[in-house]
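Next up: a single chain in structure tokens, the form predicted on its own.
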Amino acid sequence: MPAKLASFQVRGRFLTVLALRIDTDSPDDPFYAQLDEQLHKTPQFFSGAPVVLDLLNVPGLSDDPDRLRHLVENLRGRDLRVFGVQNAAGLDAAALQALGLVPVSTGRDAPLPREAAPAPAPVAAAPVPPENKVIHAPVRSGQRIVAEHGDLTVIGSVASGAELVAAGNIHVYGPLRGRAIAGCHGDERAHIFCQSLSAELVAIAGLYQTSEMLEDAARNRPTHIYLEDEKLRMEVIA
């Protein structure tokens, strides 16, 4: 019989997701006023970004689907693309589906389970050489540059609303105002270097800081960002 060609492929992809931690059991007018102020201050930061609700500090919301539905509707009404929740043990699958949400795990809580018996050692494959990428132009708002198998270097500025993603290190020879995500496949040895730090978000191996959390001493300065003891460190380059 003739071979049948598949009409689709299933492929893994990394995704930049913003986690919105809710710290009040009853989101009310002051909550939405604060949120609207943040959205007005940094509109490009949230533009088009998928959002996960973190309910760790508000277990009551997990037990009340009606309140959670009201919250989700209000957030989506503000153009926030809420698609999932984390730390919501009280919600069953049917309630999540009714809200158009999926449960999301951070992926850092526990190691993978061990097999009962060790599997045969695979034949060692030849190492895949890195595919580094160099961009010789400024990165504009709305652009997303990805180096999936290596380092990413930008010779120019990175505008607010732009995003850099790399499996390895990120180098920016200019102001970094957008998002920079290094070690996107979990490489904790990745680094971020920039000539002027005013980023909306920086992340290494899934650990991130937003613009409000950046160290004041490093703002608008040449900066080296790296991971140490599960924390992002920022070192001003003299």
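C-alpha atoms forming the largest set that superposes within 1.5 Å between two forms make up the rigid core. Since the structure is predicted, the reported quantities are computational estimates derived from the model, not experimental observations. Residue numbers count along the first chain shown, from 1. What changes on going to the form predicted together with the partner chain:
- Once you line up the core between these two forms, the Cα of Ala166 stays within less than 2 Å of where it was.
- After superposition on the rigid core, the Cα atom of Gly84 is displaced by 2 Å or more between these two forms.
- Annotation for Leu214: C-alpha shift under 2 angstroms between these two forms, rigid core superposed.
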Given for the second form:
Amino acid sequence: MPAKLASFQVRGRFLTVLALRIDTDSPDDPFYAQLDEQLHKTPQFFSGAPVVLDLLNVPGLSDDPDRLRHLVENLRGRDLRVFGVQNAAGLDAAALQALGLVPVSTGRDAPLPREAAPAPAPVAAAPVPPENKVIHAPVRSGQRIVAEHGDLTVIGSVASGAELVAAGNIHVYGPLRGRAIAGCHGDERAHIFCQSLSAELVAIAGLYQTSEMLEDAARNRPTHIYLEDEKLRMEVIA
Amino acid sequence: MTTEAKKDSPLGRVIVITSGKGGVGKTTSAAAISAGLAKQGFKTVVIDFDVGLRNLDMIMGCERRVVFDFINVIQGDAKLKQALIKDKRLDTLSILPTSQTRDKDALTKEGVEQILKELKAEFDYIVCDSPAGIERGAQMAMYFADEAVVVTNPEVSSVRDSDRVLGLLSSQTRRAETEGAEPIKAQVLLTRYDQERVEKGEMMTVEDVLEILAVPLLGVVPESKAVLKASNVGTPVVLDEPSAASRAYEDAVSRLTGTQVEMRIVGERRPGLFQRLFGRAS
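To complete the pair, please output the form predicted together with the partner chain; the form predicted on its own was given just before.
Let us now look at the entire complex, which starts with that chain.
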């Protein structure tokens, strides 16, 4: 039997609705006048937006389906797409159905915009000194050394399978056989220096080259690696 | 036979024989080194940490005498004295075999520490035969070590794994974790070294290996038929008839005890000039 695709799919959706809280028990002409004024002021805001009626403050209204119907019809007449009602415990399902409303469980109100706290007086940003790291031992396979805010210097060899990561430059006084990732926060001015280049990978500011791509001229030579025109350059030192 | 206790006994020095990679000769080396130390008069015990893959007792030729094991002692089912097996050839040598039915999870840090503490009171050297890998068994074997012998074959994957283990030795051990403690003294023991293949460029040279690992060399054990033969008859190489391998292990043991021994790298049998000229036809 050929596999048959279902002709529908069920998906969850979140949507944003406007909640209109009614604060007067008897929506009368002054109420509609205020509403019209608001609608007139911000026509884009309400245009086509789904609206939920919040009856929290008017329990009387939810006990009286006729008055509620009147309100809903008036609102819909103003092109407000009222589809649901909140805090209307007094209404039964049938009455809501008749009004074409769905009961919506209470969501939390977004907080009103408060007066912005006075901006903190600008502190003179003291220049953060770089935290450089110096490792005075061979870096073994499987080890990972990170200089989060500065340069990383290794006096010794860096084995294949080891990883050096630095925000700034990387210096290796010994053979570099592992990975060296300089300028890890995107500093394109970072450099890598090593006494003998046979790295598995070198990277500066996210641009990387693997061992296969290393320039033959630099292989096993003292090398300076830097970024120029979005390309890694390798320069044999002396 | 009684052996007089050495004057300069080191009092419970823990040496781990480790490598990362399997099949490089850890157990063979642990057997040879512990027997070598015992032969020099040091009271020595060798512990098998390879729980579940018990091999050391076979290499030592005492597999039929195992009643209680290392795990029994850790779990309090037996006393340490009951589990220790005295070697029949050397009265200074004891073996603490491991369990074949349990696994490495049975090793607890507290249990291992307690046993090592008891052994330290009685033995000069405690040799820990580590399982392959870098998981629990290997970690437990190296954690309390004072000294490490990293067994390496002259071959790239073995060297890289040894490098990884050296990294663990300098970070995941008690000496590494204790502020101000002297770091573990790690040395490389190069095994299965074949001078002929090195000359042909098929094998890494001693210099290549040391350049990568950057630790002192304890010794170079040549590839030798004597090793497999000794294993199969359950005799540590150094207690079997003399061979290039047994001499290399004895030199390594002397270096381990602090004696200066010249490094000699000898093949199993260097073909003489005539043999080389006429090859196999002669």
